[in-house]
Amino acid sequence: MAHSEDHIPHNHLHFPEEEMLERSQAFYELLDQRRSIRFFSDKDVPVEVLENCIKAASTAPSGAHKQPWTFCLISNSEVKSAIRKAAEEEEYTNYNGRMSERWLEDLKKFGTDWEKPFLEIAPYLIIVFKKSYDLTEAGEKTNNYYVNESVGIATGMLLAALHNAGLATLTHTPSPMNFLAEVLERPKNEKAFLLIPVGYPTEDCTVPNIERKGLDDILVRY
């Protein structure tokens, strides 16, 4: 295929059957292992392992490449307080009328409440907002496209690398999440689309006793 200006050569990983299988396995052993927890330890993290991860996370694929999101940061412990304090009235207001009987239920074997301690306790905050136009400096909006489909993966990949560095995480949605835009005084443009804590577990974490599907449950095959 001829190349232009507009295209560069790709380097593609090339390995023999072997050795995809074992790296397939490997990395299917070592996701495996990934869990959400709640008991965090406050032991520093360094911060250039968690600026490697969303670099990670940026190489995800994009519509048209617009790479719509943007990671937000935060040890600060008095902003942290401030997202704590804002998302537990949130989630007070879900435990005590918004959620439905069922999914209540539901949570029970997660031993959730609405108190969340560990947004504070983690040394790290990473806020995930999505993007579903952006501005010119002019002001003016520009298109972005399957935005949630984008930031969503991007996402996916930010958790495989912060679990591959060794770090633990937690997937919040103090829903709704607008009080997050507000508290960091993003622009109007930005929307929240996920919270996640960062740092190590206790040594005395714990986390349910759940199993995930196997294959005969999330493959069907033609």
Ligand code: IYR
Contents of the next structure:
Amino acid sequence: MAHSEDHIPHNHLHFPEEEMLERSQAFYELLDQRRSIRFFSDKDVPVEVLENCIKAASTAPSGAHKQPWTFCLISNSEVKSAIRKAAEEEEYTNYNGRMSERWLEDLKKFGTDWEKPFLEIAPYLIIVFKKSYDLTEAGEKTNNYYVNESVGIATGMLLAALHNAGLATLTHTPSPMNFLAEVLERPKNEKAFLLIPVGYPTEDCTVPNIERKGLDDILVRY
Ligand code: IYR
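What I would like now is the form predicted together with the ligand, since the data block earlier showed the form predicted alone; can you produce it?
Expanding to the full complex; the earlier chain stays at the top.
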């Protein structure tokens, strides 16, 4: 049984049904305008905006409230260059033999290749790390739970928060991603989960001409 002092009253945000309908429609329309982009401008972004978005991400629910994540925020050009160099080395191998023909065929319409100039051009890179366990000050391991689910939820909330703030992002997965922990000298309980370049699109930025599935394709009612 939880101790009584473990629980406090909760104030839930209530809206009249009409307002719920308006808010849910507006939120869908907002998120529907988000696109992953690969053509970033080098225009700077106020760091406080990024800090707010990272705080928003860290409100995500997590297994036993362990918050098993670290967000690395990178603006330093030398660090960005080191990341680009290592990412391109891995991606060169991916595009030249490590990815299957079928995979390369699936990617054709996105026009991606091993070159990743956006890793140096975007004003910020956010690298989300997952912590498979934590370490106490004495160096003892403590458990984290449902780490992939928790970090996945936090990352989704981060992408939504950045989009809401008017920033563009890419969900980038150079693989394998081990080099990120090395370049950033992360402790051994942290593994890279996702690399997110953040900034503004160039004036002439284009995106792949793709459509989203409709409700009938994704919703099953019982
Ligand atoms: N990680 C590679 C390849 C790649 C894979 C998928 I699945 C994509 O949706 C896009 C790219 C790259 O970043 O180019």
